[in-house]
Structure formats: structure tokens, C-alpha cells
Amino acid sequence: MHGPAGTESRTDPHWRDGPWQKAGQRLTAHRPAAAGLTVLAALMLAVAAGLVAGGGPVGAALAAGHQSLSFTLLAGLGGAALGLLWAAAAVALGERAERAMMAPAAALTGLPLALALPLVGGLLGPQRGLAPMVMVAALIAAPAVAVIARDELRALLRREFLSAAQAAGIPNGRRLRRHILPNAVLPLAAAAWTALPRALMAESLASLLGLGLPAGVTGWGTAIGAAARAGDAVALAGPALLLALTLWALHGVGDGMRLAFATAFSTTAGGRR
């Protein structure tokens, strides 16, 4: 019995039509996602070039982008890991534990958690470090990731091919390796991606209020706040535009991932046994 997510060899024609390839094709065919990927790639290159060139309002905006994007990556990865572990543990421990563990996550997603970061920044004061702010931003992003990941795992476990594999007497370890994990990677990756825009929004809001990144570290929110208080429209335009573009790109890619990966999962999960 072969798993529905892949085959033993890349020369197998099924490999070329597997979920990874189909998901990639659907992702690049999704216009907002394709545009978002292009914008993110261009931003990465521009930020790297700005760090080398420096100078002027554009260079300052790109340098601020380096700080914001670095924070977003750290906090987003942390929030994604926490959310995925939260969902996996809830599903693995059974229905009663799942209800108890996921009820707080669902409740927290309805709250304006982004306000927690400036609150913590204010409590820590001017000497706040970067690590505590990253940890708080990760905690802010984790509940939404957990809720989405739990839904994806539940949808996967209800698939007919898993019931068939269990009925055929396939050992649990092989079912996990050949059926569950390959089919869970793509939907869970889409769930994890949602941590990135949440972390960036929380950091930008906190930094805009002067309660985000530590003193001496300038992100987009910090630059926007300083320019607004100084009444400098030129200095404000660059970081505001780059922040808006980045948030739009992250949301566009996230929407494309959820659509493409869910479609690839639904069309391939039951295709082969």
C-alpha cells in the first residue's frame, strides 16, 4: 500500500502529480499569492541592498524594515511552533482534553491580542529587552495558529483513506509516516504562516506607540511614530508604504496557501492507498 502523499521514486508518474506539485501550481496560479511572493522577495532584496547602501529616507525605511522583518520572523516562528504543538497535543490527547485545550484558544482569537505587546512593553519600561517582546508576540500569534491547525488535523483524521489504512491493519507507525504526516505538512504550513502577519502587526502597533522594540532599535512602527510626531511626511511615507505592502503580501500569500494546500489535500488524499 502506498501513501497518498508521495511515492518511492521521483520517476514515478504519480510523483509529478503529487500534492506538493499540485499545491505549488495552485499557489502560483493564485494571483494575490503570486503577487505577494513577488513583493516579499523584492522586499528582502531591497532591505539587503538598503543595509549596504544606506542614507536618505529610503535607506532609513529599508533599515527599519530589517529590524521589523527580523522580529517578525523570530516571533512568527515561535508563534507557529507553539500553535502547532498546542493543536497537535489537543488532538492527540482525546476529545475531552481537546475541548478543554482549544476553548481558550478559540476565545483568545476573538480578542485584540495585539494590544498585549504595548502593554507588556510599558510594564517592562525603557530597559525592556528584545527576547521578552519576541516571546510575547509569539504568544499573541499562537492561539490563531492552534485553532486553524486543529481544524486541519481533524479534517485529515476524518479522511476515508485513513480509515481504510486502519481497517487494513497497517501499523500505527507506518500510518503516521506514510499517510498522516505527508498529508498534514501542507495544511499545517498554511496554518503556521498566519503567525507572521500577526507578529508584524503587533510589533508595529507597539513600536508606533513607543512601547515595542527596545530603545535604539528602529522598526517600521518606530519610524512611523517618530515621523508622525515630527510632522515629517517624507520620512513617514517610506516605512508606512513598506509596512502596508508587507502586511498585504503576507495576507495574500497566506490566503493562497490555505486555498492551494486545502485543494491539493482534498484532491489527492484519497487518490491512492
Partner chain sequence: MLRLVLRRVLAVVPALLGLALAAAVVAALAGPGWVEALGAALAALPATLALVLPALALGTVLGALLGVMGGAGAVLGGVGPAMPGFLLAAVFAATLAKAPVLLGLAALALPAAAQAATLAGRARAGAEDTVLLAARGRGMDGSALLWRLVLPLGLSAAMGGLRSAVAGTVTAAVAVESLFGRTGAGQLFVEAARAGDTGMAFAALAGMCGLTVLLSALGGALHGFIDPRARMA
Contents of the next structure:
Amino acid sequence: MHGPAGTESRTDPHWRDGPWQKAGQRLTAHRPAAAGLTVLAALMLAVAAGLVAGGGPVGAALAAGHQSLSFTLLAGLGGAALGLLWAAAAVALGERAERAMMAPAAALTGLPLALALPLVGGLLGPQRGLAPMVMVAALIAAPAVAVIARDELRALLRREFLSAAQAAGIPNGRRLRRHILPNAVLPLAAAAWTALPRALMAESLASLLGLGLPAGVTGWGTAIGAAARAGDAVALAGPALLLALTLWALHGVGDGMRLAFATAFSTTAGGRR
Amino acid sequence: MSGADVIGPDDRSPLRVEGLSLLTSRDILLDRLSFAVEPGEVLALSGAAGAGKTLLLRALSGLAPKGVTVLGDIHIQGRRILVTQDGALDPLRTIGAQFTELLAHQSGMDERTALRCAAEALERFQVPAAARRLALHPHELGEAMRWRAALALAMAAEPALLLADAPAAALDPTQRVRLLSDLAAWTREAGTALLLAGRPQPDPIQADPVPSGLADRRLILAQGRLEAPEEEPTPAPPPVEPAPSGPPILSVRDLRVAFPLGRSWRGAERWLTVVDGLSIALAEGETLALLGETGSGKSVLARAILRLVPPVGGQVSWLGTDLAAAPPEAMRRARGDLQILFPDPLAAFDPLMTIGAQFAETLESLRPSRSTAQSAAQSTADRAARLAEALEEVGLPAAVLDLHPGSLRPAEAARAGLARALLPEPRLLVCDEPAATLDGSERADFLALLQAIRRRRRLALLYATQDAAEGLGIARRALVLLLGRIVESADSVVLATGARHPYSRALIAAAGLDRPALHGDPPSPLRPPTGCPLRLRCPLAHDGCAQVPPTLDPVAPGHRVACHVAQDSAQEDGKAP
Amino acid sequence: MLRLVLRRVLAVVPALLGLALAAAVVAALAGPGWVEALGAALAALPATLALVLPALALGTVLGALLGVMGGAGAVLGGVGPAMPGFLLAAVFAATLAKAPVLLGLAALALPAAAQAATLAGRARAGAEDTVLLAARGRGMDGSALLWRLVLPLGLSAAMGGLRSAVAGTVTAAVAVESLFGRTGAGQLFVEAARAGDTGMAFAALAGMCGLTVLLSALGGALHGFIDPRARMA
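Given the form predicted on its own above, what does the protein look like in the form predicted together with its partner chain?
Below, the chain from earlier opens the complete complex, with every other chain and molecule after it.
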């Protein structure tokens, strides 16, 4: 018999790594996620450089990227925060409140919610400010985040090590701080990430219709819409390519996070009740 | 096992393998295996997890995974059918449609004949109202019924060779052994060669199925080669311990655990009762096994005693303190005395904290140090030493303290879980199938360690398991649970040889790989039958069993049974002399 | 089948009524012409449906087919996230505005196909070692396996994602109608929004939401027809 020795050599060179390293390794092992991270980093650098250098069609596309990406980041963060809050409140308030809160969230994910942004954009008129638009985009992204986050939290609360902590007499507050919150970080981050591509999609669609970013602010969607209406394929290429690339990267990273983190800390599958 | 004792390599053997090797580009998975299976023979194939049983079966059915090279000769006479580990059926079509398709494809049978054939095949596995099940889809069947359908489907095709990869591994022993016995009986009758692989989990097939007659021969796969089964030394009977006496330290009275299922449309609240008015008393150092099938409530009972699941009624008192009413501080003190081993030890550790940090947390919570400021450093050193000692006691190096749970193997995790439970120096250890994730020798080693530690520390033990042999081997007394109630309670020695309740007998028979005499599937706990909860499956049930539920009454000193038939016969025994 | 459809459709009737009520209230609050607004939105819906329905059907079926085959399906699924319908519509409108009807259809069908391909490919990969291995173990192989098991499984998985596909397609249909100048609820919505006509814009949006809900329900019924496991929900 192989004695349970703990430190003997194993085939996997990374077997000793901590859970956070292992989660990182799993994320970068997913090829679209690794590529997506690289693309996003490169894009950020390019946009920053474009702001400094400026000029030409490339500079214009990068400048538009600055607007689109800032909007996405703000709206995405807002949507993620709203969604997580939604899910956390639902789980914390007990079963009946949970059902009452999650049913509308699930129903909303099945509607063309992104159209709410051009609606609000149109109603606010061309003099609309950026803040309400960000807020609406955040609201659009929130329900999907809430649904995923609720599932993750439910799964987390069923994990056996929480029973073990209870058997060890650890009070509820400490259990929440030391065990539940740290273990919720990565799955919830994966849930929150989905707000980013949603916010970018909603903004680009609205801007393309001329009902998104306020007049005078040019995002990728605005540029694409103008080029499409003018039939100008050359002007379209830059922003369309960048937008496609960004969306692809955001999805790739999100997919990778879902695969790497949602199952990340369940060290073994299954287990009986 | 070589070809030596295989009766001449004639052409009748449905399966003859000569020098079969399976290779990947990097290593040799199976190394020059040679064996044969005769018509009507049942060959059991066992081996540890990862020994290559599944791979061998896939190679034999011509479905080796990509990247695996098959060398050597595989001679197969007639039709072969592989039943995979999950026994998967086509999820989109009814059972009947799957029979019709397979039989039409293989023997050109028309639909009506095929359906009749299908019903007959299901009846071989004692499926009641078989023809009606044919209209159902796989997901509408229970796990046991799905396995019956999968095996019946395979046998209906009249194969010359049936390769079954750990069939029905997830079922309870009672149902599984019965299913396998029926299958073996059928293959012997039909002259089909059956190659039966064991599962890596604790499994009766891993033990020797030959003596019980389930299999005719046994092959063991180890390190890619076939080994002859060696004579296993019969374990020495455990030293007889004096019955612990003294007042009970743990007493459970009328414990009830139920989960709300929401309201019915009339507004009445519906409950799923899992533990139904159970009473247990446990003296210092006593060992008690809780036996029962899945769903019998043994696991929930174990957790309810520690208040990990809130009971809805009854009392659990520890050393005279009622735990349900205990204030947090008293409860924490009691938790230091009451510890638990979980079925999946790895999942019972927080994956983000090192083992050492979790040990320290447990110790700090349950046995807080009352050190003053000066001796803080001293006490820290003491604690570190104490954690290392705890690991040493279960045979793990102190280096494990710095590891995260993700770096542990199942056997190490089981031992680490035991070490954590022992840290606060408990007086009662509640075990909920603690070796469920271990197999073979690792399992035996772990149970031996548990026994040794229990004796040394004079721990009281509550051991829940579905494997009757394991439970009776470990504990002095045993309770048999059915749908949240005790149906039999006796000393383990008495129960092992003279169980009175048909359900206990079935559990014990299944542990010895004998065909249990219970038919059908366990009733749904949502709609338990009237009267005796076993009556629909019981071979002895009479009309009276449907009227009143039997009460737990003594039939002999220290032996209580809740069964009308057993009580009647005990009374007659009492009158006869 | 009919009962399944009826059950699914009846289940969404309250949602549809709610949407209609909300639209009526908002339109009535916004201006006096709310009856006309509702009527116009309803009248524009069939045109949108004629755009969305073929695109969804085509996309889902072709996507599932490609997805279970692997190869091209995997590539399609991989680039799917980079090509939302509105972006494709803009690219087509700017470069090859020759056959707007077909182009609009393609712009909507491609993303749906990409999603279906991803789901179907995943379903096939997941079934490889379970259902498909078991079927092969029973002696089923070749084209029988593909047509009788692999494809239905892939199609079922693709239809499992139909809810989000419908929402995405309806959203993209707004861009297609607006960019290609087709009449429909989307066009109506965009013009009303640009003109700041709250009642009309909201009525059009509510109409499209209703369309989405209805199509999802029908898709769910169809899914249940193919896959008995989906009938319960």
C-alpha cells in the first residue's frame, strides 16, 4: 500500500500550489481566456497610447474605444454590484423572499432588455447626460448577474465544509467572514464579469442607433452607425474590428472564469448529503 | 492468472484474449493479458481505482479511447455488448422504443414481438407491470429501474459476451446484489459469458464474489497485469470487549427531523419526515452502528445529534444537558465532546485554508487557551506541537499542516479529517460513512486506524453505514433504520447470525453478496405505505402488516424488533418449550 | 404536442397581458393618441416576426448540425461572441447592400447559429463518454448513431439556449430594420425614440417583448417535443 505520506513525490509538479494559484492556472489553461486577457491588456495599452498620440483613422478608432470602454467599465461595475447585491439580499432574506426576488430576475433575462437603453436615450433627448445612461446600462446587466450569483451562493452554502465549521463550534459571524466570503470571491467574480460584455453590447447597439452615448461623445457604436449609414466600409473597419475583438475577449475571459472558478473550489465532485 | 487453468483454447469461448497490451505514446497501461471466458461463465474483474478495468472493457468491445494502441489478439465469437459504467440509455426515447430499435437492428424483429420480448426481459429482473414501464422515458425511472432496463436491454439482444463495467455501482447493496444475482442467473441460463468489473469504490465485487456464487472466477488487475487472487487471511475476530456500563452519556429521545416541502394547494403544510421519533442511549465508550439503505435517515440522524440539522421535535441530551435548549456557550463546550467524521472528508475542509489553519481554528474554538499575555509565545509553540501530534497519531507527517486540502489525496484527507475530529479530545465520535471515498486496502487501513484510536481513547462511537458487514464489524451494538425508524436493535454478534427483521436480513445478506430477499424499490418517503413501511417489499408480509405499523418490542433480552411476523414467531418460540 | 404548446403559451399569457397593460398605461400617460400607438405597434409586429422567425429556425438547426459535426461548427461557435447581430448588420449594410432581405436574415441567423453550434458541440462532447459510448457498446454506430442520437441531442441542447437566442435576435432585429430601412416594430421603435414619442416607443418595445416571450414559449414547447426531459419545466 502507498502510505498516505503527504509529501512524497507526485506526477503533477504543481500539486503543492495553493488554491488561488491553482485557480489562476486553470484560468490561463483555458485558451480563449488567456488570449482574451492578452487582447484586453493590449487594447487598454493601445487606447491609452492612442489618446496620447492621436490622429488618423486609427487614432479616431482608439479614441472612440476610450469612450466605449470607459462606459462599459462604469456600467459593468454598476451592473455587477447591483446584481450581486440583488442575489445576496435574496439569499439572505430567506426562502420566500428569495423566490419573490429571483423570479423577476429570471424573467428579465429572457427579454430584449438591451433595448431599454435606446429607449431611455431617445426619451432623454440629444442633450442627455452620461450618468443616467450608465445607470440604465447597469440595470440592464444586473438581472443576469443576479441569477448566476444566486446559483453560486446557493451551491456554496450547501458545501460540506460549512457543516464542518459548524461542528467546530465556529460562530455564524466568523463562519461568514472566514469561510463563506473568501470562498464566494471567485465564483462571484465570474458572475460579475458577465455584466461587462452585456453593458458593452447594450451601449454599442444604442450608440449605433444614435440613441446611446450623448451627442458629441463618439464611441465605437456611434462610429459604426455613422459609417454604415454612409456606406463607408473603410471608416467602418477600424471600430467594428475593435468592437468585435473586445467582445470576443470579454466572452473568452468570462467563459474561462466560469469554467475555472465556478467549479474551482469544489475539490471533489459530488458527495452525499 | 495466466491461460494455464483455462480449459483448452477451443473455438467455443465467446472471448479469448492473448497477449493483449494497451499503450499510449507515453506508457503501458495494460501489459500482455491473456485469459478466456467460457459460455455461461461469470468472470469477476477487480482491481484498485485506475487499474484499467474500464479501459480493458472498452478495448474488448472495440471502443478503446483515442490515443490508446491495442496490441495482441482478441478473439470474440458471436455478439458482444458493453454496458457502460453509467448504464446510460438514450434520454430522448422511451424504453420500449429502445428495445424495438435494438432488436430490429440486430435480429430484424418486428415491433410487437420486440415489445413482448422487452417486457419478458424486464420481468427477469422482477419489474412489476413491466409492459407499462416500456412507455416511460429513462429520466422517469428511478436509478434502480434504469439499471434493470439497461441490463435487460443488453440481455434482450442475446449477446454471446456481455461486458458490464461496474453495473449499478451507485445503488444500495441490497438492490445491487439482487440485480447482479439476477443478471448472473440469466447469463448462466442463456449461456452468455459475463465479464463483471468491480467499481473502484468500496464494492462487494472487490471482495471475493466467488464463494457466494455470484461469480465463477475472479481476476485481479494490478499494475497493468493480471494477478492470481491470493488467499486473504480471515481477519482475526476483534477482541471481545466488556459491555460498557454506567449511565448513558448521550441520550436521544423521540427525535424528529423533517424538512418543509412548502404548502399543498389547499394550504396545508407538507413535510418530509426523515427521522421519525427515534430514541438512542449511548454509554461511555460504547460503540453503536446505524445500518440502513440510502434514505433510511441514518446520515440525517447523525447530523441532528450534533445539531448540524435542526430537529423539529424530541430531545438530544449530552451529559444531562439538553442540546436543543443549550445556550451558545454550553453548546460550544458540548461540541468539544461531540465530533463528527464526514462522508467526503476532502469536501469537509475549507479549500482556501491550510490544514494547519483549520486545525488551529477548531482547537481555538473548542478548547480555547486561557493563557496570559506572557505565556502567549509559549502557548503558540504548544499548540503547534499539539497539531503535529494530532497528525502523527493518524499517521500523517507534520508537513501536511502547510498544505491546502486540494493537495491531499482521499486517503490523506480522511486521516486529516480524523485528526481534526480528535483535536478537541472528544468523548463521542459520530461517523457518517467516513470511508465512503476510500477503496481496497486504504479503506481497511483507515478503519483499522479508527478502531485502534477508539480503543486507545475509549471513545464512544456512532457509526452510520449502508454496509452491514462493516458496521457490525466495528460496533458492539447495531440499530437498523428504515424510513427514519428503528426496525431492529441488537448486539452485533446476535444480529450477524440471527437477525429477525426481513430488512436487516436483506442488508446482511447483501453485505455477504447473497441475494437479498427484498423485491422492488424503497417506497418514497413522501408517501410511505400504511402499516409496516417494508410491507410492499417484504417476502413475509401478510394482510395484517398493512393495518398497524409494528412497534419496537423485545423478542429476546437486548434484542428488539419492529415486525409483526418476527414478533409472532418469537411468541410461538416462547410458548413451544 | 398541441397540449404542450397550449400549456406553454397559456403559462405566458399573464406576462403578455402585463406587458400590454404596461404599454397601454405608459402610452396613455404620455399622450392622447395611445390607442393609435398600440395599434401601430401591433400592426408592425408581423413584419418583425417574418424577419426573426426564419432567422432563428435556420440558425438553430444549421448551427446544431454544424456543432455536432465539429470542425466548422467549433470555429463558428468560437467566433460567435465577436459577431453580435447588430454588428453584422452594420458591416453588411456598409459593404454589400445588394440584397437587404437575405443580408438581414444572415445577420440575425449567424449569431443564433453560433450559439447553437457551441451548445450542440458541448452536448456532443459531454455525451461522448456516456450516452454515445453506451449506444456504441450496444452495437449502434455510423450514420444511425449520428441521425438517431447525436443530432437530436445536439438539437435539444441548442434549443435549451433558445430563450437567450430569441432575446438576442429580437434585439438585433431592431438594428437590422433600422439600418436596412425595413418597416417593422424595430423601425417604429427607433423612430419613435428618436422623435421622443414616449407612447409609441414604449408600445413598440412592449410589443417586441411580448413577441420574445411568445417565441420563447413556442421554442420551449418545441424543445419539449424533441426532448422529454424538457417537458417537465
